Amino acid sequence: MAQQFTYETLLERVVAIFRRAGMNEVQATALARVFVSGERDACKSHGVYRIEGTLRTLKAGKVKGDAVPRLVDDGGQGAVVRVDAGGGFSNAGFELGLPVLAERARALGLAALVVNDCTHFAALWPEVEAVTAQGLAGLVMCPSYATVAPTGGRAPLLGTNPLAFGWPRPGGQPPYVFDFATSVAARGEIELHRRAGKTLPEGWAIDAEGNPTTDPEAALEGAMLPFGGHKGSAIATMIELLAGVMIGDLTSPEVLDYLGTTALAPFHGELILALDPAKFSAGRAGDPLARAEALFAAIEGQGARLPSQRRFAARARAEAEGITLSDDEVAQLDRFLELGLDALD
């Protein structure tokens, strides 16, 4: 059986699932988005489910429920714009920050916002979507915790690290949007399988011996493995380097000494970058955007499929008929919203 959601009333939900728990309307909001966004675009690994883990790490006190997001100003001047979390949730400081960083990437061309002491484990289409929505390309990373080992590695060590990149379109098209963890599959899909009693594919993971495994629970005990060996091992190090090191902010490895476990959401900083093309392409012959269509429609005339197109065409169908969710979905939802935190016990 399953409930059919507008996304409205399911927003709605959710966030009377986070006030119960003591988030304030700032938070809760901005992440009730994110998973609400995440089941109307099927993408089942970074919706709702993400709920019970959004809890844990509210009772175990490793996030600010109550937290309000600050600017730290710089004058207006510089191509760095900084928020402060104040150890809240990321989605609330990049929505207090966008604003800022799209009008100085339009003034400069580049603009970079760094969100610090932040906790971050939705999906990043949404920040990407966001900066591409005020005719921006954007570009977005952040570590995790350490759960993947590093090509030719046997431990944990690096983070799943997704990266998301979007480019606007003209028309009132979906943006061309793609968003991948730089492991083989993100660690929820594992959760996933595991809860599902599936086994993993070969490849994706390693058990606590280094040993290739395609149990889940071994994995979980174990390693992911990074996506395409040493390239993604390579991007993942990146993504560490530009989103931990290069803002003053946590890698996975000290993410999982803060934490002491992977079952809360990681505490971490992340990095955006937003860059207008028409700044970029200016003095030069040819209309970026028409220029990028014309690549797309080759792409497509080859048979080819843009990424986020089955996302996209899930939305569609989620605007039309409603989100769906299971019966199990629904009764959760219920346990959070009657006994909030108390419902973890």
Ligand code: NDP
Second form
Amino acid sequence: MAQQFTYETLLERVVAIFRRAGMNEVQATALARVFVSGERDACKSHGVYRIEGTLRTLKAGKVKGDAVPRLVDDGGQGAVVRVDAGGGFSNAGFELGLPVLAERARALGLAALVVNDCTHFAALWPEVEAVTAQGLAGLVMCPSYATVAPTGGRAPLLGTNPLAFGWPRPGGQPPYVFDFATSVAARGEIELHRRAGKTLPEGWAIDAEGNPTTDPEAALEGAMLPFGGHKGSAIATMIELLAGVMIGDLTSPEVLDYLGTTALAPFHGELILALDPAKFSAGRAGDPLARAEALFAAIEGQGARLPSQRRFAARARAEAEGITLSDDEVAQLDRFLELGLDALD
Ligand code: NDP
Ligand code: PYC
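The form predicted in complex with the named molecule is what I want next, because the block you gave corresponds to the form predicted alone; please supply it.
Whole complex next, starting from this chain.
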């Protein structure tokens, strides 16, 4: 048996759970929106399954559910917009900073939103889509905690460091968006395999002795592997530099030192870049959005699909038929709503 929700009814339920757990309205709604969107878009590794980890992190006192994010005043002109998340979730900080980021990117061609002192536990595509909805291209990245061995190494050091890119498309089409962990798979996928009693595909992880493993328990004890060997390893390192070191926030090994566990949501910073295609192409031949459409058509013309097409199809299905949760998932939501943080043992 399974149960159906609309986006709104599931959102209402998840917000109520977060409010019951002591989160304020701004934190609860911003975080609930990304988890419910994940569920709607068939991204199970960053859907309602993340609620339990959120509550655990609140209970451990490692995130402030009552934080009110604050724009750090730079005099109102600069390309770097900074939000102090105040120890809350990144999503509330992002929502506060987005309008200023968009305004600056339109004025300057390029602007960056830095969110400091935040817990980040979500997929990045909701943020990149919010940037493209402003008619801008976006690039979003953040560290995580040390769980990935650099290529040639054997011990966890880098994070699963997600990277997302979005490009706006004309005519009401959904944007071009990719969003992925720089490890072969997101850690959430390994955890979901463990819970389902399934083995992992080969090449995802090594055990604590550095040997290849397909056992999720051994993988969680050992290290995950970067995607694309040395290339993914270098991109993950770049994210540590740009979205950790450069913005004055924690790198993945520092996050693990701070938390002492990967069972809680990671605390660090986030970097969001917004670029205005009209400004970058000014004075040059051709409309960048039209030229991008020709490129997308050529990709699809070969039978390939664009990234996020699976997700957008799942969204359309959920909008028509509802979001389906299993009875176990619904029972867990009911328990969280009834007992709040006491639901965790
Ligand atoms: P996936 O490997 O599932 O997907 C990566 C991207 O590739 C998606 O945009 C996907 O689109 C696209 N894609 C997949 N298959 C194809 C194909 N055949 N052709 C074209 N495009 C394709 O992502 P991950 O498991 O690496 O990451 C999942 C999520 O985890 C991400 O949203 C990420 O932000 C999140 N994450 C968050 C972290 C954090 O610290 N906050 C850490 C790590 C990951 P589609 O969705 O349409 O299939
Ligand atoms: O799935 O790797 C992951 C992850 C880490 C933090 C949030 N998601």
